[in-house]
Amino acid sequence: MAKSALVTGATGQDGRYLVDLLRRYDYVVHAQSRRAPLPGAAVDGIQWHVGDLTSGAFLERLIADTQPDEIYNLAAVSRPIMSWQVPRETAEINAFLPQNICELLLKHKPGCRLFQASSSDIFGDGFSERQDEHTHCVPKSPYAVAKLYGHRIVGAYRKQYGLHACSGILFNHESPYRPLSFVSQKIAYAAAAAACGLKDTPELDERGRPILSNGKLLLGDLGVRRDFGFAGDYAEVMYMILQHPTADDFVIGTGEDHSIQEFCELAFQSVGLDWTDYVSVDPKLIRKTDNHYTRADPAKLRSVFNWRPKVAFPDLVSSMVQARVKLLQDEMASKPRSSGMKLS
């Protein structure tokens, strides 16, 4: 009999992979969001559950009549700078839903093991040049904070009441699936707007201006470094973590890392431009909270699972760009008079 998954936030980029993943093994998937594509329906076996998470009732019934044998929590608000946007939702879906969600495995489920989304803003700035599973944490935002109470009560009830409940602690990971409200996506479809010629993009930044705007991309520090990874390895990840017979929590990254202004380079290099032509520095845009630097140590990782990951950071920029090329390119085709763009 087929084993049965539920994924919540399945639309975001990593419930993307991890679907697709889950279907190639035969599960039976359930899949939760706000919104669907296909509300109610199944599709290639995947059903879709549309809801609000914070809903008790509503999540309740979706553990007790899924009944799965695994559970993926990728729900989140995703944004650090949101989170203060939001606090309360913050809390309720960061911090408070991983607790609920063992609450009601004990009641309804047992046996159920769970993956919780962990982040590796947990950690903060400052203690160490590598961050595992064991480094000091100083959580400097809303989502930060909440994300650290979701790690540290999942596996204080994996202790308690002996659940199969596992916390993967996610360096940032990118994909052409990635929203432009990340500061990653908004740099790939910079350099693939200025590709294609145009000055203006249709698509705005957080301040309601064109992402690439009389030829110009505005970023903040572009010396904040992140370890970068894609977001289809992570995925994996997620899914081999929960095979392991022996439930633990495991740092997700690949030991290295690359600045903001890296990124910029290998994008627009990808399609032949040079970035100091097309990248501004806004004072305004640089944030007061954000973490500076994160690299991973992910040795418990590699020791355990013998994990590598497969794409290399050019090839994941490049891939950004590349997608984004085609996305630009199809619009333009499909509507070249009314599109608004303007063209260098």
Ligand code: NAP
The other form holds:
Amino acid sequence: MAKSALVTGATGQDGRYLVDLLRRYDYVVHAQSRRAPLPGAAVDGIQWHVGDLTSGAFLERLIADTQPDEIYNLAAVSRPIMSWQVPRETAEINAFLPQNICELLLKHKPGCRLFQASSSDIFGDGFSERQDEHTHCVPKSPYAVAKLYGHRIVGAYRKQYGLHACSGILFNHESPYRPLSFVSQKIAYAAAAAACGLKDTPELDERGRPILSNGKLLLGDLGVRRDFGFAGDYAEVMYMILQHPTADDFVIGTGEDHSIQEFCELAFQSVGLDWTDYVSVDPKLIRKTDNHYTRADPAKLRSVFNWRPKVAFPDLVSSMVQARVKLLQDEMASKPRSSGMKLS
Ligand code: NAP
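To test you: the structure above is the form predicted on its own. What is the structure of the form predicted together with the named molecule?
The complete assembly is shown below, putting the previous chain first.
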């Protein structure tokens, strides 16, 4: 009989790759979202469950009715900066939802396997050059504090009740599906827009300005370094972790780090442009509670699963830019007058 899986936050970046992967492996997929699936999201053979995960009644029905063999808990307030605006909601989703899922599994399906999307933000800044499963955690935002609670509580239920519950400590991972609110996608979009000859983009940033405004992309600290991976690779890792006979926690990262400046260089270079002509630093955009440096030590993941990332950093950046070029070209072809785009 086909296995079944429940994916929360299924319309997000990782949800899209994971749902697609599970369908390829012939799972019956139950996908949760607060809203109807986006056009273009893989929908064939997927059962969508639209509802609010903070509603105890909705969550209990979801688990009791679907009786999944595996749950991938991806739903989250996923931007640390946003978590300062909605700290209570962040705690409810990022911290208490994993605990509520564990409680409901004990009640309705104790044999179900759970993957919890934890985050490298739990480490905070710099106690070690690389972060692994044992690195000291000093979280700096409501997002990171709540993720640390979710991470630890999943481990506690595993030890106390023998639940097959695992946390993946995910380092940054990107793809063409990354929302535009993240810096990686802003850079990819700005490079694509510049390549298409735009000076002002139709898409706006959080301050209501075009992301590329008068030919310039404004960014904060270009020296921030991150371990950037490809979201499709990480969806495969999530799946592998749940297939392993022993439940455990794993750091999920490439082991390399790159600066925001390197991201800019590669993005603009991939469309034949020089990033210094387009990127400016705005000190107001520098965030004091963002981690300055992350780099995974994925030794455990490598030794247990012999895992290596398939997509290298330059290819990842270039694929994001190319996807944005295609979208912009399609948009410009379909509504050249009404799009509000200003061509240089
Ligand atoms: P994403 O694209 O932002 O997707 C997260 C999904 O969670 C959203 O699509 C949204 O779905 C749902 N969500 C957001 N706010 C919610 C709320 N208040 N209540 C319920 N659901 C909410 O994030 P992602 O990149 O796919 O990341 C997946 C998971 O990995 C998240 O838990 C994230 O924190 C974690 N993670 C990601 C990264 C990364 O670099 N991508 C790094 C570390 C950890 P609906 O709006 O459809 O409900």
